[in-house]
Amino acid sequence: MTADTAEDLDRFRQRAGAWIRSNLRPLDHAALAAATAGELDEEEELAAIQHERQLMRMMFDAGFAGITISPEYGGQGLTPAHQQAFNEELSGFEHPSRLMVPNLSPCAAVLLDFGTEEQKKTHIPAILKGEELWMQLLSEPSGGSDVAGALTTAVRDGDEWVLNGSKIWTTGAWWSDWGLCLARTNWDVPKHRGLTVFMLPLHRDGVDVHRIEMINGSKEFCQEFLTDVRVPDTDRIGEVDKGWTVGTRWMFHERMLYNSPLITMPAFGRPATSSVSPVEVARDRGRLDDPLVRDLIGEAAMLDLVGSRLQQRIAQGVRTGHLSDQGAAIARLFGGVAGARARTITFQIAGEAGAAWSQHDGAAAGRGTDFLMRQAGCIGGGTTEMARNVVSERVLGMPRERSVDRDVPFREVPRGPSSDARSRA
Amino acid sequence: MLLELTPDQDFLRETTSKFLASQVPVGEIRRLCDDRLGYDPGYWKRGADLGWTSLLVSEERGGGSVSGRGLIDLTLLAHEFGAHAAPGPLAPANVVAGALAEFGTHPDVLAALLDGSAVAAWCWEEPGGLIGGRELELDITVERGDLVLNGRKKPVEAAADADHLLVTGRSGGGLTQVLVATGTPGVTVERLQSVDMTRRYAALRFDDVRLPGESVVGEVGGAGPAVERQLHQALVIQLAETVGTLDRAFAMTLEWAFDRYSFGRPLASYQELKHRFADMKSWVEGAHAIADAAADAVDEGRPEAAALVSAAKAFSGRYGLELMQDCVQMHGGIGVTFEHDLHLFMRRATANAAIFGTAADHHQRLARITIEEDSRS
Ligand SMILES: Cc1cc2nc3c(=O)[nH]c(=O)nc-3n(C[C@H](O)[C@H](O)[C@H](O)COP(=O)(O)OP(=O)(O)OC[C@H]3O[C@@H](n4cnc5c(N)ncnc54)[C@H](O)[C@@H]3O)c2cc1C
């Protein structure tokens, strides 16, 4: 799309701003914080998801869904700059926060990259309307870092595939509709050459979704047990045994996180690195004038600003070819480490309320529990160690770690005793 | 540094880089360490011919930029200065020239600054540090049309050998800026020792320094916004320079990691070290990103400039220096020798981190801004 045919950015921004102000409610910070902290019960959680699906539908009907996606697939066919303008206008307003990552990116992004015309025409508009909610089924009980070591197996049976195995750590699978699933289709070749990607409806016979409780009480984590799940070959994404080609792109989208041009979320307002603002915590604890607390507030603000500008720089670098796709790992690494530091900061500012609190402690309440979950952001989306591997080996060109699984049939690769720890319910 | 430069900007950067590599190679920097001025006047004049001093000055006043965004162009120069640990009063010369041009005063001085025949110092910082929250104290009182200065400035880059001093002071409730010739009676200059090889700083005392009314730059008591802008410009230049030093030190250390063998393999093959390089890479890129964002906001005069500048200062003050020390660590023993060139860049980064507010000072400034924003929203 050229500059002449695309809707003028300023006009678009005005139209978007006007629509947002008259159709969306102001962002409810407290509700968002409660949701992130796992304080919603099942019914509340489902209601929140339902509401977000409605928000998606409203945006779709108003012509603001899939701003950078082609109209063929229900999008608007505009530029990343339009998406950015929309996100800026959205600041301070409610938005479908749970329905962006991994639903739009990486899932919709992978479909757009590798899906057939028919797959895209069927699923992308449904995703944009909030009718289909997608999850990524990558990690397995045997390991998540070594994604290509998936044990979940798909065996061909005529026009169908039969899947068996288990996927795990899928956030929100219990309220989702579809999963992108990486499965092994050939055990007799080295691991990267025997994988295939499938679209998997999560409410089909043979898919058993279990919820897992996290440290903070949230039960968003899920494990799926697949028993003889039948998937038509038309629901295969990419070529048979070429799943790693898809997987590499998939991982790239995953590392881009919220910086993907497919993502609708407020550009400003809430610090990206923590769910609670350190200023609120300091105020509610009566320590806003303490220079030591202010040092922490300043540090958190610094990390937040640097993190967001780094995301932009890396995205621009990748878009313009100054950086390879692997460069996304730089921002992933920084975001993980800075996010962990931000949690430590709010915990420290909360002081004794980090150990014991009531609702009278305001924003200081619950920061201790938050802190227990600190590393989640350094694990989910690929660990920071894996990001360091990618940066050093793929960006800086340092020697790869010695690998014992590269040129041997996957069947012969050693597996540790812990690999089966969770594979049975 | 920006990822995408216009061809003109790229040419400016490339020319500067080549010029610095040939004029001030590391051997020359080492020689200049004992030089009183810290640079050769002929070098500075040739630099001025290349446009080093004109970028914040409009064309009507004899200046000019290559992209129409002088401050952004200047960050490219500053980046190269950092990457070569180059000498010369880049920040003060530009900030003062920009100020004189903005208010249209002292055209002769401006012309001399532009052609490199004179040097000016920007006298803002005071003992104890102004970013951390101390009030500016140097007093400028109007007496029968004259301006009388009393107070101290420290540390001031290039002040001992400058021809002119642009001095910021307080006049009652507001700020005032005056241009002072260095030899003026009542001005005492003390040379300071510096952690940098070629950068010279001084402490200044003003005891009843009496100047004619026309020394004022802008309005008496009305210089607040201009001073803030100048501070931001000085910081943007400094930040870009620091990023240049980080780029260079990181590149040197990366090369070393491939070349140096231990236990029969290159350092670059050990996962512990690879992971530290990955962290360093994220800091280098973070420093680039935030310094560019700050430069952009200052250049356009956007309201978020103050926060971005302080975020960049706090970041490079902490993580930039951490990177430098990690580079030393990766080198082993050779890293702490005078013989190795790494310290030339670490020195510049260290000086920059301590001038115009430490990381901790900028945390405080950023906290102030964040809390104000929060109470407004
Ligand atoms: C909040 C959250 C949400 C998630 N959402 C999803 C999801 O939606 N879908 C999904 O598929 N998965 C999801 N995950 C799973 C996540 O991707 C994995 O947990 C992660 O990739 C790590 O895999 P693992 O847990 O098996 O740990 P392992 O791979 O066993 O790693 C254990 C430790 O060893 C380190 N390690 C492993 N290999 C290396 C190596 N080669 N070099 C250096 N260090 C190494 C790791 O960094 C880690 O510290 C989520 C996780 C979290 C925390």
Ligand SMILES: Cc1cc2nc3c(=O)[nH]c(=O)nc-3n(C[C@H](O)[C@H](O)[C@H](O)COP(=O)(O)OP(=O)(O)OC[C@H]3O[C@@H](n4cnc5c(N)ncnc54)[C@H](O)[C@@H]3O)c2cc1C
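Just so we're on the same page, rigid core means the largest C-alpha set that superposes within 1.5 Å between forms. Positions refer to the first chain, counted from 1. Every value quoted in this text rests on a predicted model; they were computed, and no experiment measured them. What changes on going to the form predicted on its own:
Comparing the forms between these two forms on their rigid core, the Cα displacement of E118 stays under 2 Å.
After superposing the rigid core, the C-alpha of F12 moves by 2 Å or more between these two forms. Once the cores line up, the CA of S166 ends up less than 2 angstroms apart between these two forms.
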Given for the second form:
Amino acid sequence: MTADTAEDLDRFRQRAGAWIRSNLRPLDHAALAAATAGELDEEEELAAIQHERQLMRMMFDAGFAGITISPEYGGQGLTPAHQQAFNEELSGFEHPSRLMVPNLSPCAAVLLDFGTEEQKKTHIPAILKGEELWMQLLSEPSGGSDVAGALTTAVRDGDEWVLNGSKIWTTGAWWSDWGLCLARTNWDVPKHRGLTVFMLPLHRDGVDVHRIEMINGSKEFCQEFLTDVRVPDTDRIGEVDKGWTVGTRWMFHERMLYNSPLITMPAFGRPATSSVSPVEVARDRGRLDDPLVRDLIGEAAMLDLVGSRLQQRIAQGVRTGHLSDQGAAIARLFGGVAGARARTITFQIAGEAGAAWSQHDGAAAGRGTDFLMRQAGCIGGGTTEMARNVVSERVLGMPRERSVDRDVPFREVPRGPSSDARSRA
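Take the protein just shown as the form predicted together with the ligand and give its structure as the form predicted on its own.
Here you get just the chain by itself.
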């Protein structure tokens, strides 16, 4: 369906709003904050995931899942404007947030961009129904922010590939079904030219998912150990040794997360800025009339508005060809910096409750934890330092910084003893 033949936007908005109000519960901010902070135990987490799977199925059955995805793959074939309208109507109501990122974007987005017809027809409808949950297996224990320096290997064995290695910092891998995995298939070419992307079930022989316990007791992150995992060549995404072509687009989708036309997420109060509205914090602290607080609320609103408009402008620029995919780094950079500032703002408004709080402090409770974690948004999904490099070199055309591994066969790049042993495999 094209933009010209799509359902009238106003009629769609009315239909969507009526369905949302009749079928979804008001958003439980306390439960969302607890989930975001990793405060749920295993049983509670699994129950929450199951509920979100059910929400996703409800949306699919009602014709509101995959709003911009082709009907050929189970979607509705409508426009980004229709998705935006649905998101606006969704504000204040529950939604399957864990099934959006990275499940729909970047994972489903990568499948749509590079998957075969069989792969898309098999997996996209299952994702839209909540039957499959996908994660991205990118970061490695030895790689830091250098995604292209992947040491996880994939060796061809007839019609199959044998994967060995480890991935890390995968949020929710223990309750997920599939993963997109970047692996090295050629050690005798420079690092960007010897990568291939595969998809693999996370619960199969050879895949050991280990939950990482953080200092605060949270176990949201996982490390995956791959030992002789056999993957059929039919589960390869894109061409052999051309995985960086897939990876570049993959990174674009990751940087554009909350403005992706695939994402169903309330249009206001997105986690890109702060998990709690500064207005709510000010109201619960009795500070709505404080001039300083009102200035801070205005600043937070400005960050939300600018971030939203910036993402829309960049998305339009990429779609029309006026801006390369690398322009997404601009939004990534702004989102990280603005997110840290927004959490600082809510902490400032919380006052003394930001340092010590109880359950009676309402929205002000937990803002101290948010403040301490404010830099997480500048690290996860690629650091803001990396975004600055991309903006300067790939968008503005400034000279690239010196690299010792450029145009060098990856096998010859200096690494530690354990890495060297793997490179000889």
